[in-house]
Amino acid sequence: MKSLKTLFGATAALAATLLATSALGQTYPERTITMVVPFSAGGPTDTVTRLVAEAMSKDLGQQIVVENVGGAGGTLGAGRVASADPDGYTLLLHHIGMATSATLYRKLAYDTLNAFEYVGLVTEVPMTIVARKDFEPTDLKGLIDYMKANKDTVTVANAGIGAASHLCGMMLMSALDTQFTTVPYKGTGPAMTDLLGGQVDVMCDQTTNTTKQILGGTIKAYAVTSPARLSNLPDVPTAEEGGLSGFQIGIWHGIYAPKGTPKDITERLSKSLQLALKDPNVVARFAELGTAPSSEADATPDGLKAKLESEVARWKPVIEAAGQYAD
């Protein structure tokens, strides 16, 4: 008779822990959504994210506020996601690091594929191959030929171990074949103002943060990362014309929430970001920044999850054989 008990007990207390969980999912959100940006204020990924927020709020009916939580190359803000409450008020909005930190950083405070629950895809920016204006060489074929020629002295610039310009610019050393000097910065504003004025030679970073330069004159362009030309920077050619085979890469965004968040949740999350995929505003301000939404096929939790597993084992290889590690 005790066990029954006990089995009726345990009964009713998961049909009001279900029922308790529903009404969670129906009624959020009642308060501020945090969204936390694990890089400085200004650069790429906060510009994507501010964009995003925006028009999710309109969506949820409360305010989503970004919070820049920088350092240890986007581990830092992760980690505090991780240990937030699951409750939905807490969201991470983060880039290409977040599968390549399970391999940079050795002593990692969270297991990256599984402390997390999952939203959604954002969005895919190309990479852009750019030096300071008055760069000798004058096309990609040129470029590679200098930087094999004067690895010793061709600085690259970074923002930051993580950033994706690091990544970028690895990736860019394993395509050559050759070491460079990479001039790490903390973070991308001061890398670019670096590239501006001469101090550095060559940067690999994002269209989000390069295209106003291009455009402007300020720094050379010499190829982007994208299957096809840019329809906002028509005149770089894509890396595979300019004889870099098999040079693609993007910096993929997705939103995730602390694990355990109910599932009510991250689908209301879900849908709403997929509204807010299709605002005219942020579909207008992404194609300026050389990028486009997610297609609502991918900015989904499976869709996002499947995107990290995939990341999580094709770099894990590169950075390998890199030998750079972040601990």
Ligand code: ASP
The other form holds:
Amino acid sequence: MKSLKTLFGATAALAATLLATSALGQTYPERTITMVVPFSAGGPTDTVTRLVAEAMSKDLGQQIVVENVGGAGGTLGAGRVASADPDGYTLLLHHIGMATSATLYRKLAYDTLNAFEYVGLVTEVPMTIVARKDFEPTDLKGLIDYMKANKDTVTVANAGIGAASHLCGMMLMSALDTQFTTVPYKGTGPAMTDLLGGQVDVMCDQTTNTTKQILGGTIKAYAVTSPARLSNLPDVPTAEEGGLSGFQIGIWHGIYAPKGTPKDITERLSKSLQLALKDPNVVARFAELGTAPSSEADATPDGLKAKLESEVARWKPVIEAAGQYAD
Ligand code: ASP
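Rather than the form predicted on its own that you just supplied, could I have the structure of the form predicted together with the ligand?
Next comes the full complex, this chain leading.
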């Protein structure tokens, strides 16, 4: 009898929880949502976030405010979301750095694979190797020779250890088998301002931050990091064509919520993300910026979870072999 009572009590409690969460899913969102970008305003992650947030807010019927929390290669912004209330009102849009920082930072304020719930993958953006307009080398071969010969004076901008620009810079250093001076920013938005102003020489950054300047001739482009040339930058060779064999990197982005955010909410957000990725404005702007929306199957909690887990596992041995840590 007692066990029946216990069973009844447990079932009633479970039913009440299920009702409460599905009710939550139906009424959510009731107020403004904050989407944290772990880099400065005006950069590539910020650009992607603002486009997607605007389209998602149309579907959700609530405003999504973008908050830039830059610094330490994206780990400060990720930490801010990891410790936020798990109520669906604080989200994170982060890129590949979410996976690499799990190994690059030995003292991270959060446990990458256990501190978040997943909403879905957003996009994968190629990178470009670029320089200030008047930088001497005229092609990638020339850039490689110049950087080797002038390693003490050439400056390379990045957005801190763990950032995409840092990863690409590390790949460049290892391909060139040389070290160069890096200049860290809180995001490559401000780094681009300095590249345009000639205060820094070289940068490797997403096409979402470099396409307009390359096409406008205000910076010099040496290569794209995609397997094939990009239709919006047909004159820019791939790194492979330019002589850097196997030099390929794509910067995938995903949306996360703090651990404990109810499943109804992450699923509601995922549906909204899938709609946003079909929004004609998002599709057109992504194409102009050299990227494309993730597929509907990838823009799901399972799609992002699988990607993050496989990318943490993929980069761990690479970083450990390099033996370069942020702390
Ligand atoms: N592109 C930057 C990076 O290096 C981040 C940003 O500013 O969005 O990761």
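No experiment lies behind these values; they were computed from the predicted model shown. The term rigid core refers to the maximal set of C-alpha atoms that superpose within 1.5 Å between the two forms. Residue numbers count along the first chain shown, from 1.
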Rigid core superposed: Gly242 CA moves 2 Å or more between these two forms: yes
Thr123 C-alpha moves between these two forms by 2 Å or more, core aligned: no
Val156 C-alpha shift between these two forms of 2 Å or more, rigid core reference: yes
